[in-house]
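This document opens with one chain alone, in structure tokens, the form predicted alone.
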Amino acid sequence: MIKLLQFPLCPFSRRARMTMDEYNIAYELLEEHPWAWNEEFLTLNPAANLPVLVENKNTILCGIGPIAEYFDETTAKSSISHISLYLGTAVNRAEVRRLIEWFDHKFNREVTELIVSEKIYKRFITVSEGGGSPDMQVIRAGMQNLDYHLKYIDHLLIDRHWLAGEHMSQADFAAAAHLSCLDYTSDVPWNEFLQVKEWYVRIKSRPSFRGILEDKMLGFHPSAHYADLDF
């Protein structure tokens, strides 16, 4: 069986899981801590980033981009239903990839890393390695940036059914993966962005999101509405 090395509150790991569940691909989850220096993991991925997919000894995929594209090429396009998360013309697909880059680079750097890393990751790292109590100034900066990004998502949804256009895509999965981590830590002001909330409910209600909503971190409970499909 395919093995996915991942961490529950890693947005890139979450998107890999959502993608495989959307395509009904069976896999086994193996938890890997992104802050740990695991030599066995480094032999699989010297870049040390998650997720890593191991299909067999000759097929090891590192990073969410290659994993998502791999399943689109091998599963979506070869299936009878031709379900793809990169639908549309070349221009449409370019917009999907532009938004993926927005969320996986800009959003991650300006929001997810500041909030989730401070609130979650630092709890598991020694003080000498940069762990300890969360820095509230860093978290406040992340929250300010989050407001800007939510306004941008709101702007995209003014004349689009999904973030990149009329079809659900990997752009939606990328955004939802990051926001779901922030929703776990109770940091998304949903009621200030009702259009974004309505879009997230549609993503959240998909069967491929079910496993994400079952995630639990030892010693850190999710927000009260985290698993509620009608919050």
Given for the second form:
Protein chains: 2
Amino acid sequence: MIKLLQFPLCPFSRRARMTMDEYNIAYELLEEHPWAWNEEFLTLNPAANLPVLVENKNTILCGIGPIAEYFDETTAKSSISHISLYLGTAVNRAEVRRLIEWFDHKFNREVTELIVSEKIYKRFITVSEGGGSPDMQVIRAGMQNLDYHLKYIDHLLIDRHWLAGEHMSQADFAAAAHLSCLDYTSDVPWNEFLQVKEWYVRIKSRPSFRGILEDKMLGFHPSAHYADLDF
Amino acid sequence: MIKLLQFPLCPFSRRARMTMDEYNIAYELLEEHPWAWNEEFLTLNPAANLPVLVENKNTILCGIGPIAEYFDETTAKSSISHISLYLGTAVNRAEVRRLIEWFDHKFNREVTELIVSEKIYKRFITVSEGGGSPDMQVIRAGMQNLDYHLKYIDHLLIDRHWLAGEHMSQADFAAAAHLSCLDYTSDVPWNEFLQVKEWYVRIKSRPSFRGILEDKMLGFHPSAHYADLDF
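Could you present the same protein in the form predicted together with a further copy of the same chain, rather than the form predicted alone shown above?
Now the complete complex, all chains and molecules, led by this one.
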């Protein structure tokens, strides 16, 4: 069976899980802590980022970008029951990929890395290696940036049903994966962004989101409404 | 005609130019300075990164990832004379995309942003906005990281003709685009990495590389061997 090396509150790992669940692909989760510099893991992926998918010794896929495109090429197109998560014309697909980069790089750097890293990742890392108590100033900067990003999502939804257009796509999964981590730590002001909340409820209600809603980090409980579909 | 908003020493802009030249697509270059926060540019691309391709009002592509995939979908597959730059099986293509991420994110953050930003970009930015003289400590850190990355390229080339395998791909273009910027500023120790140099000469000799070799930044001359194919 496919093995997915991942971390529960890593947005990239979450998108890999959502993608495989959406396509009904069976896999086994293995928790990996990239900050521990585990040698076996570095041999698989010298870039040391998550997720890493291991199907057999010739099929080792590193990083969510390659993994999501791989399943689109091998699964979505080979079965009429599967819908591509990069649906549409080449221009539509470029828009999906633009928004994936927006969330996986810009949003990640400006929001997720500031909030989730401070609150969650630093608990696993020793003080001498940059871990320890969260820095409230960093978290506040992340919260300010989050407001700007939620406004941008809201702006996209004015004339689009899904973030990249008429079809649900990897752009929605990328955004939802990041927001789900921030929702775990109670940091999304949903009630100030009702249109964004309505979109998130649609994603959250999908069967492919269930696994993520069951995640529990030892010693850090999710927000009260985290797994609630009607929050 | 297609307009490409770009900056000469931006590795992502360079890869877009190489890709279009490789596919014989005509375009016009427009120099853009994202740090100037030009409003018209931000309307086209709110993420404010380069390159941005404008074909008409419905075809505006932002970022090298979406642009490179777009040309692979629209051009490489529609003509027998064009070869895909993501050639091979889905697993091969995942390897191409893994290496693109390696260079456009890891290499960029660890090397290009430290060296090229310090030496080139800071000349265009006022001191109050973070510009000014280059910080030699930052450049030295970038040089140390470059050594590690050149060793990694060297390692890949032990049993591969091109970085991602047997075929030239966007992975080679991504790596070469970054290295070409560092070669402009004379920062690549080619003679310590002869196998890497041999690979780079192969890329540098392609007609699609010619435009880049003609680049000249006002007030900052390229290294003596920059445009030399036999250096």
